[in-house]
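We begin with a single chain expressed as structure tokens, specifically the form predicted on its own.
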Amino acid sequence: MEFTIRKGKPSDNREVEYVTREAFWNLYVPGCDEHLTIHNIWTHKDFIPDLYYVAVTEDKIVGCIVFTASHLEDENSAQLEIVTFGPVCVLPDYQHLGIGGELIRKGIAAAKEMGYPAIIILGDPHNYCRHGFKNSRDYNISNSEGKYPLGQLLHLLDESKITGSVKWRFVYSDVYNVSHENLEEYDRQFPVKEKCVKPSQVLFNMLVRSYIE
């Protein structure tokens, strides 16, 4: 199947929210909140419009990736600006066709060209190690609690900036701290979908509680 990757634009945002909802519905929890996350990203200070891409086939958006600003902090509170992506997703009927991988590769290349030293994400290693991501423990980078989550993954873009000799902690944008107070009201703007429990939710619950020593 032929598809193209292009820069996202504000007129794409509503369709991208729909794609995000379809892609994540019942995947990690009954229902999802990723579409609200991406809705909040559009107007947040950490959104990076130059790192917003959509996948299009036959004039239809079938996938997307968005990036936000984040940073590392060392033990002396010095900061190093990096980026984070998410959500990245593809409509269920278009998955396993290489679209998600191409979105990720495009985002990585663009972030490197813009001079960012690293990308850190929170995700399933099965999906991202093939794209050059490693656990952040390999680079001496913990989360804000000093722990090393299994799903905290780093793609190094500039080896001179992050060598593992300095202990860092990862600080991501507060836009990902989604409040569910308005989720139900926001969700009513979309077609009704049934919430249910799936095995992928059980696996996700295990992954988010897994740490590397």
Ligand SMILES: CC(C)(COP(=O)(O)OP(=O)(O)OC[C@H]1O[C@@H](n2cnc3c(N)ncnc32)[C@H](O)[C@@H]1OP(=O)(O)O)[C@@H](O)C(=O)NCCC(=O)NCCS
Contents of the next structure:
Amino acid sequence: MEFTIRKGKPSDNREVEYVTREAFWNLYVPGCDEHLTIHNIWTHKDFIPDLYYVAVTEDKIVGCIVFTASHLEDENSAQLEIVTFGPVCVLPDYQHLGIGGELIRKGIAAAKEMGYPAIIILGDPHNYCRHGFKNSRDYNISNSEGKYPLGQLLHLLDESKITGSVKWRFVYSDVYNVSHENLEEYDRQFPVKEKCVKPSQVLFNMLVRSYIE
Ligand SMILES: CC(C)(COP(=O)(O)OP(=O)(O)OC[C@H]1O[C@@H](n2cnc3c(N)ncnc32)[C@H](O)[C@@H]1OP(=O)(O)O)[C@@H](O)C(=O)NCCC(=O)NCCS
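Given the form predicted on its own above, what does the protein look like in the form predicted together with the named molecule?
Up next: the whole complex, starting with the chain shown before.
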């Protein structure tokens, strides 16, 4: 299938929220909150508009990737600015066609071009190892609590900045700590969808409680 990847713009935002909701619905929990996360990202200080891409086919947005500013902090509180992406998603009917892979490749290349030393994400390793991500444990980088989540993955862009000899903690943007207070009200702006329990939610529940020694 023919598709193009282009920069996202503010007039795409609503359609991107719809795509995000469709892609994540019932996947990790009954319903989802990723569309509210992305809605909050548009106006958050950590949003990086130059690292916002959409996949388009026949004038329809079918996928997106959005990056935010994050940082590493060492034991002396020195900081290193890096980036994080998420959500990345593709409408269910358009998955397994290479679109998500292309969005991720485009995002990685653009982040490198902008001079960021690394991308760290929280995600399912199945989706990202093929794109050069490794567990951040391999680079001596823990989460903010000093633990090493299985899904905390790093793509190194500048080997001189992260060598493994310094112990870092990864601190992601607070925009991902989405409050569910307004979720139901926000969700009513979209077509009605039924929430249900799925095996993928059981797998996700294990993944988010898994750590590397
Ligand atoms: C994760 C996600 C973004 C991947 O998007 P995608 O467009 O399906 O990605 P790709 O098509 O590049 O790759 C997906 C799979 O299709 C395969 N594939 C890629 N091109 C293909 C083609 N032309 N023909 C057949 N298979 C193909 C890939 O090898 C990959 O294989 P896998 O089943 O072993 O994973 C998408 O599945 C999604 O939106 N998921 C829901 C939201 C989500 O979980 N986001 C990530 C949070 S961690």
